[in-house]
Structures are given as structure tokens and as C-alpha cells.
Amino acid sequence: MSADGKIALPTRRQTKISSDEDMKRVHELRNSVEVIIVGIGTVMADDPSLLVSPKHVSEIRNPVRLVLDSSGRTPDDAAVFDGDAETIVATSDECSRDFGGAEVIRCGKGRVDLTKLMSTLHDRGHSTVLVEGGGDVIWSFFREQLVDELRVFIGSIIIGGKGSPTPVDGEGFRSLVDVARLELVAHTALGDGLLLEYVVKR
């Protein structure tokens, strides 16, 4: 995120915030988990590939790459189905459509039950679950108590906007008693950036 506490323009067009320092480790944590998750809003506006660049790793193993789309909205030319990765789109049961070169997982009415869906992944020997994002994604995440370690990487830039996207949007939590609290257990300066890593209480 930027220094102010924005992840895209007013406009909500990516912006490139990381310092090459942190998109090495970016990419090398993605090369370290077993799933990588984006919501719908994310394809939707970047579609992104969620492949690990050869650019920062020698040796790739890419990760499972699972959308998380509610109602079936993942265009059929997405980067996620190029077929470079195993792919699951994430959907609620109302949901019908079936998606070329993805698996489709079916849970929740209405929208995709997220603690249902970690059971699933987890009953398929998948221990290791990177959100990527975006805002609102990490907030429902945060919202269902399943984050154990938040990483921001704040770049030196600064954004502004009322309607500027944050690392986490959604509802937000209503009160002090409620919020997600969390400790500090390492922080590095990456570039001309700092990197923040923490664990979520419990």
C-alpha cells in the first residue's frame, strides 16, 4: 500500500507501489504457498495471471490459483485460465455456470461460505493459503477470523482519495471491541519501502 494507505488510483487502476526488492518477495511467497486466492473484483479489474514470475524464481512451483466469484462472473478469456497452473473458481451453490480448464467448487447460499471453503481446500491436503486480495476479499477474510499473518509492504508514494481502494475495504468492523488485533513481529526495509509482518491475535 502506499504510504497514505491506498493499493490503487481513485479509479481503481493497479498501481505499481513495490519497490523491485518487495515484488522478489512477493513472488517468492507465492512460490511457497499451496493456494493463492483473488476475489472476482480483482480478475475483473487486473486480470492477473497469479503465476510466479522466472524473473524472482529459479525454481517455480506455481500454486493452486482460486477465484473467489460468487455469482459465475469470471470471463471465459481470464489470464487464470491459460492453462500455466491448476485453476478453481469459487462460487455460492445458486451458481450454475462451469468454467473451461477450472475446477468449480460450489459453497454457500448466496455467496461463497469462506470458513466452508478453507475446510474444503484443507480436507485436500492444502495447509498453506495466501489472500492476495483485494480489499474486500481480505476484509471478509478478516471479518470470518480466518487470517493468522497479515504482510503489507508500504511503498514511499502517496495516493490520496476518499474513494481510493485500501488492503482492506468491505464494511469494516463496527466497534473497538470487535476489531481485529494484531502484533508486530518483524519489519524490513525493502528498497526504498518497509515491509510490515504480524500475527493476529486470538
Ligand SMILES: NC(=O)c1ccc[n+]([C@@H]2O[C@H](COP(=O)([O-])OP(=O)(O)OC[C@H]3O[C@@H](n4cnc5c(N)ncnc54)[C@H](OP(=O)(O)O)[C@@H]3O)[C@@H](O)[C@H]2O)c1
The other form holds:
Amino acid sequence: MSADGKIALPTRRQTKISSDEDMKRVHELRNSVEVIIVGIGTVMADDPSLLVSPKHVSEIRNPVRLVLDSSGRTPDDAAVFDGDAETIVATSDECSRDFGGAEVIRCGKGRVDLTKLMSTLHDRGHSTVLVEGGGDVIWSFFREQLVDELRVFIGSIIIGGKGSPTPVDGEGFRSLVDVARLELVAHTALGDGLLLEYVVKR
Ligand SMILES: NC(=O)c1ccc[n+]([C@@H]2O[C@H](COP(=O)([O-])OP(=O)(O)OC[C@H]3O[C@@H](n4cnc5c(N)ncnc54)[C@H](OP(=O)(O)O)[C@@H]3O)[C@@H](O)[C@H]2O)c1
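Alongside the form predicted on its own that was just displayed, please also present the structure of the form predicted in complex with the named molecule.
To see the whole picture, the full complex is given below, headed by that same chain.
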């Protein structure tokens, strides 16, 4: 996020926030997990490939890419369907769309049920999941108490804008009793920004 806590421009388009050192960290982190999750909002705004770049990592083992897309809106030409790594689209039970080369997990009434989805991934032997955003999806993971660790890189730019996306959007916790509490376990300067690493207190 930017120094003012935004993760994209007011137009919701992505912009460069990471330093070069942080980009390397992100690609190494991607390469170390089994599944990378993004919401359909991020696919629509940024069309990310979610692949690990050879520029940053030498021994690439691309994780499974998973899009949360309750009603099956992911465009046929989305970068996650490039065939360069396995892709899963998680939809609601009601969605009947299929997605070419991608597998579908139908999971949840009306919207993707994250607790059920995590249990399905666990049953398939996946135990490390990286949620790359955006803000609505990260909020849902916090609301469902499914987050173990949070990593925030703060880049040295200001974006501004009341409506610019933030790391955790959604409706937010309504009382101090409910807020997610974190323990700061590391802080590291990475280029011209700062990486904060937290574990979530239970
Ligand atoms: N700086 C960064 O690191 C970074 C990273 C990622 C994204 N971004 C930015 O974040 C913005 C996109 O974020 P966003 O909040 O609009 O979209 P998002 O969080 O990527 O996706 C939200 C959508 O996911 C779907 N979804 C399915 N199941 C869900 C569930 N259980 N909980 C929550 N959502 C669920 C919903 O659509 P359906 O109901 O249709 O399924 C929901 O509208 C873009 O501006 C992008 O550039 C920034």
C-alpha cells in the first residue's frame, strides 16, 4: 500500500507501489506457497497473471491460481487462463459456467463460502495460501477469521482519494471488541519502503 494506505488509484487501476526489492520479495513469496487467491474485482481491474517471474526467482514452481468469482464473470481472455500454471475458479453453487482449461469449485450459496473453500483446499493437500487481494476479499478472510499472517509493504508514495481501494475494505468491524488484533513480528526497510510482518492474535 501507499504511505496513505491505498492499494490502487481512485480509478481502481493498479499503480507501482513496490520498490524493486519488494517486487523480489513478492515473487519469492508467491513461489513459496501452494495457492494464490485473488477476487474477481482484481481480475477485472488489473488482469494479473499471478505467475512467478524469472526476473526475481531462479527455480520457479508456479502455485495454483484461484479466482473467487461467485457468478462466473472472469473473461475468457483473462491472463489467469494463459495455461502457464494451473487455475481454479471458485464460484457459488448456483453458477453453472465452465472455464475452458480451468477447474471449477462450486462452493457456497450466492457467494463463495471461504471457510468451505479452505477446507476443500486442505483436503486436496494444500496448506499454504497467499491472498493477494483486493480489499473486499481480504476483508472477508479477516471476517471469517481465516488469516494467520499479514504482510504489508508501505511504499513511499501518496495516492489519496476517499474511494481509493485499501488493503482491507468491505464493511469493516463495528466495535473494538470485534477488531482483528495483530502482533508485529518484524519490520524491515526494503528499498525506499517498509515491510511490516504480523501474525494474527487468536
Ligand atoms: N496493491 C496491491 O497489492 C493490490 C493487490 C490486489 C488488488 N489491488 C487492487 O484492489 C482493487 C480490487 O479490489 P476489490 O475489493 O474491488 O475486489 P476483490 O477483493 O479483488 O474482489 C471482490 C470480489 O470477489 C468476489 N468474491 C467472491 N467470493 C467472495 C467472498 N467470500 N468475499 C469477498 N469477495 C468475494 C465478489 O464478487 P462476486 O460476488 O461477483 O463473486 C467481490 O465483489 C483493484 O483496484 C486492484 O488494483 C491492489
